[in-house]
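Take a look at this one chain, the form predicted alone, written out in structure tokens.
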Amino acid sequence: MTGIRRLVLDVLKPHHPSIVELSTVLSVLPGVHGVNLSLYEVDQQTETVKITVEGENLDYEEIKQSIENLGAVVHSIDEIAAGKRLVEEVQTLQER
């Protein structure tokens, strides 16, 4: 199968629901094999989280809508991988 296999999203969310609840909602979407949420910043009313979703033929619009339904907003797509297999990033000499 081809299509989107990994999405890394920068998301701003309210304190409630928790990242546990958000990850549970995302983990049951069609095509999703795994979800990882990392908390990066906590403000008085919001939290910034990085969400990594892996699977097969991921539907970005469905994932985005599920996030928005919980009162959060996607700031950016920080990484996307598509195709028959995942390709890991390799550091170049300039990045070292």
Second form
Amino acid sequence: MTGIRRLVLDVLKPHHPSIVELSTVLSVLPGVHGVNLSLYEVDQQTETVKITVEGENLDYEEIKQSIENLGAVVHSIDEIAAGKRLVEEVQTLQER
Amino acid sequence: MTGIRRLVLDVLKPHHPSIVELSTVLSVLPGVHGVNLSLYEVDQQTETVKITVEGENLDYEEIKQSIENLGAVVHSIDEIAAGKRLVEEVQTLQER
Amino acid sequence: MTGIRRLVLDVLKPHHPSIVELSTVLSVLPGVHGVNLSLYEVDQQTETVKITVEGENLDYEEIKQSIENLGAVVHSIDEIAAGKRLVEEVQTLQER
Amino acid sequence: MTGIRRLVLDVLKPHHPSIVELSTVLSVLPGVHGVNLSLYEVDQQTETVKITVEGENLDYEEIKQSIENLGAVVHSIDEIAAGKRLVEEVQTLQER
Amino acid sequence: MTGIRRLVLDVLKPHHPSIVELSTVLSVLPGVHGVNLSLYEVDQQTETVKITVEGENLDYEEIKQSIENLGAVVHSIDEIAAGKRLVEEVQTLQER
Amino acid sequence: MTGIRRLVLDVLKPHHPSIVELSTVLSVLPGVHGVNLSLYEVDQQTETVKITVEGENLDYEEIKQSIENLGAVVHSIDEIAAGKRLVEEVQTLQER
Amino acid sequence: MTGIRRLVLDVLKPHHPSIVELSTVLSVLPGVHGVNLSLYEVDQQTETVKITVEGENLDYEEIKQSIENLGAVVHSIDEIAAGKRLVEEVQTLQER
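In place of the form predicted alone, the structure of the form predicted together with another copy of the chain is requested.
Every chain and every other molecule in the complex is listed next, the one we just looked at coming first.
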């Protein structure tokens, strides 16, 4: 079984709905095993959140649509893992 | 079984009741497996505490209400994990 | 079984009795599985010690009383964990 | 069974197709167990991506061709592991 | 079974007898499972050594006496663990 | 069974043949379980590569010869492990 | 069974014989399970090497003699572990 196993998204959202609601919506999408939402930065009207979604055969378009339905925007996909098993990014010699 | 599995809260509280009492109250709420309260900063009248709650089907509103009942205030939800399993936040390449 | 599972205390003590004696007294209190005493700082008359107590159903008042009986003072409770299992503090995105 | 078990590639690509599409294409190539694509840097027309491919008997030429077919370019191979088992790079004394 | 399980000592010693001899003497004391001696600093006449002793029911007075019998002095007890199991020092939020 | 279990080599090579070819050649030498080649630095005509070879009874002369046959040069052996089991380098107190 | 289980030595040696030869000689001494030789620094006539020897009942005098027989000198014993089990050095609160 191939397909997307992890997505790490940089998301800008209004303060409402809260990340509690957003986490609940995302955690029940097809293929999702779990989500983690972590607060990067809080501004007056908005907050930036890092969303990690893990599962099998994740549907990026559906996840993105669910985020937008709650008034938030995906700024970038910072990491994606796909395949028969989850491969972690490897820190290389030049990056140390 | 989906639902919230971890909440990390930034909480401002008066010195009394102590974090001993607060930990005891939070640890027996429905769905809670355990709590960790760590002191960030101590001021003359107040202290800032980081509260990590882990369990299954955590009820954020009830946890928040219990905190407020003891005279404390939730400043922000810094991290939330939900779903069939606990997903950790992944450090991305750009954050190193 | 709920109750306190870990206490991390910041303690000021005279040089005598030594941390050997203090560790022996604390390690046999009810519910205590083990203690760790680590030296922070040594001054002319006093020393600051970080005391980590782990166990089940720890009784903070009794632990505090035992510390005071040996002439030492608890400055602050820096961390407390309670519940059915020991939950560790989670480092958040904003703290890195 | 020998052969390449890991490739870490530094890749320059246009914004489209997205890394979602690229990850899907690479994850189904022969021998590939999984891929991880992490964003290094985003410019106006292009983005730099670090691609980690793990599997058995990886065919570098085919992987490179698939990347180029999507309009991207391999800048460098930053790490490669081959053999009967995956050997990690060892940090040496002089590098610390 | 309670008692001391770990002692970390800061010790000043002459160059002779060597840490080879000191390690051999300490490793056979009652209750000792093992010792680790690490060199901090070397001066003209003396050297400072960090001694970690682990075991069960360690007898600090006997260990100290053995160290003094070889012409060395215990400057401070930097860490002590006691109880039914070895508890590690926990790094707190304020120390990071 | 004794013999060399790990070699970490600092190697200067021309851009061609690539590290893909070099990894393939080294991974099938007698005793080799696996190799890792990581890029240190790229210059106009040459590149510096760190080669980690792991296995049993590694033959350094044969490995060196294979590297030289591909037009590359071993600058230094940065680490070597030998014996009945692989022993890692231990970071000492003075190095921290 | 007590005795020395680990020795970490700071050794100055001429470029020849190489660390390949030195590792082979040390790895077959009585009680030695394995050795790790890591290069610290290279000078015109000499090189400084960190030698980690692990095993049971290690004979420091014999190890030192073998090193000297190859024209090298032990500058210092940086770490030694002895006893029924290998005890690691513990990083203390004051060292962080």
